[in-house]
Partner chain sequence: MVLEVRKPRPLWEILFSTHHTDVGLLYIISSFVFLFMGGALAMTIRTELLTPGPTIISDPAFFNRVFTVHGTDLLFLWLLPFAAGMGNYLIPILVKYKDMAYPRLNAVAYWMIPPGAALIWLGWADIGWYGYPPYSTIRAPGPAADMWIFGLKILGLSSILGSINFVVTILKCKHPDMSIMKLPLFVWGILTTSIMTLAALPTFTAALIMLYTDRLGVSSFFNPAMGGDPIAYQHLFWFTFHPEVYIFFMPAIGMAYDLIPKFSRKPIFSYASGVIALILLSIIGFASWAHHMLATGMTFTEKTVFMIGTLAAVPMSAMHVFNWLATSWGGRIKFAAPMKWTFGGIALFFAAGAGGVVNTALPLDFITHDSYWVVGHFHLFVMGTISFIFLGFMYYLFPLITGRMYNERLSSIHFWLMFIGAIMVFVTQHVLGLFGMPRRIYDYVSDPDLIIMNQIATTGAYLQGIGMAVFLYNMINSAVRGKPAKMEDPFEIGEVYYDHRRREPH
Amino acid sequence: MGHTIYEWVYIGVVVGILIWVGADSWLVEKHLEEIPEEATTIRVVAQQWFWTFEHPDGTKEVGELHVKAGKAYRFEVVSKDVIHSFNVPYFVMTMDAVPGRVNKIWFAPAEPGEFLIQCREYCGLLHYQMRAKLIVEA
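Chain structure, single chain, in the form predicted together with its partner chain:
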């Protein structure tokens, strides 16, 4: 059984790489999960097939979200009908909007600009058009 030693070394290397990948992503994700205390809460309401954003002062925006650069925001993602997924590809934010649940995610944009908000979970007829605009103001 002279060949088994190679196999064990090989499996050892594979397992080592996976432990490294796992540990590293665990550390990064742990850091990403901590929502800053001072973050402003915005309620994101998903429904077939558009987004509504409710600011803490009670104002509502449909299809557009205005935020300020340099501030942290916490999103409470909810759904009124089926499962949607709140996604801003540029900021790597993906969080499902599940009816009956409030899911949280946060971000802190640094630079002003205009970004795409879209739905990533198939939600029926106009799923592909369920987009909104994220406007980060200076």
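Numbering follows the first chain given and starts at 1. A quick note: this is a predicted structure, and the numbers were derived from the prediction, not measured. Heads up, when I say rigid core I mean the largest set of C-alphas that superpose within 1.5 Å between the two forms. First, how it differs from the form predicted on its own.
Relative to the superposed rigid core, L27 undergoes a CA displacement of at least 2 Å between these two forms. With a cut-off of 2 Å and the rigid core superposed, Y10 has a Cα displacement that reaches or exceeds the cut-off between these two forms.
Switch from the form predicted together with its partner chain to the form predicted on its own and give that structure.
Left out here are the partners and the other molecules; the chain alone remains.
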């Protein structure tokens, strides 16, 4: 009993769809991980239970981050104590802050506004207060 031509066509179509979906997913992931060269680097320091943001000129902000709309930003996320998770829900952006590691993520806000920054990893007793404000200026 051999396979009919219809079975081979079916297998070919399924394999073709899987290759197409895999290639498309790879392209999307590659685009998300490629940080634009012109991106401004901001160091995000997590510690129980607040966020500190360090700009390239040495300026530091605690509990509030000011950025400009239409520019790309690269965040280097670090932790001073335990595992935290840098999260900006509006931009669907999350990156773990792990002691001894520098994790990177980027975004480019398109329009001005105020957005919530929070910790998404339970990091201790006052975890629920580990919030900050992202202010995107025009």
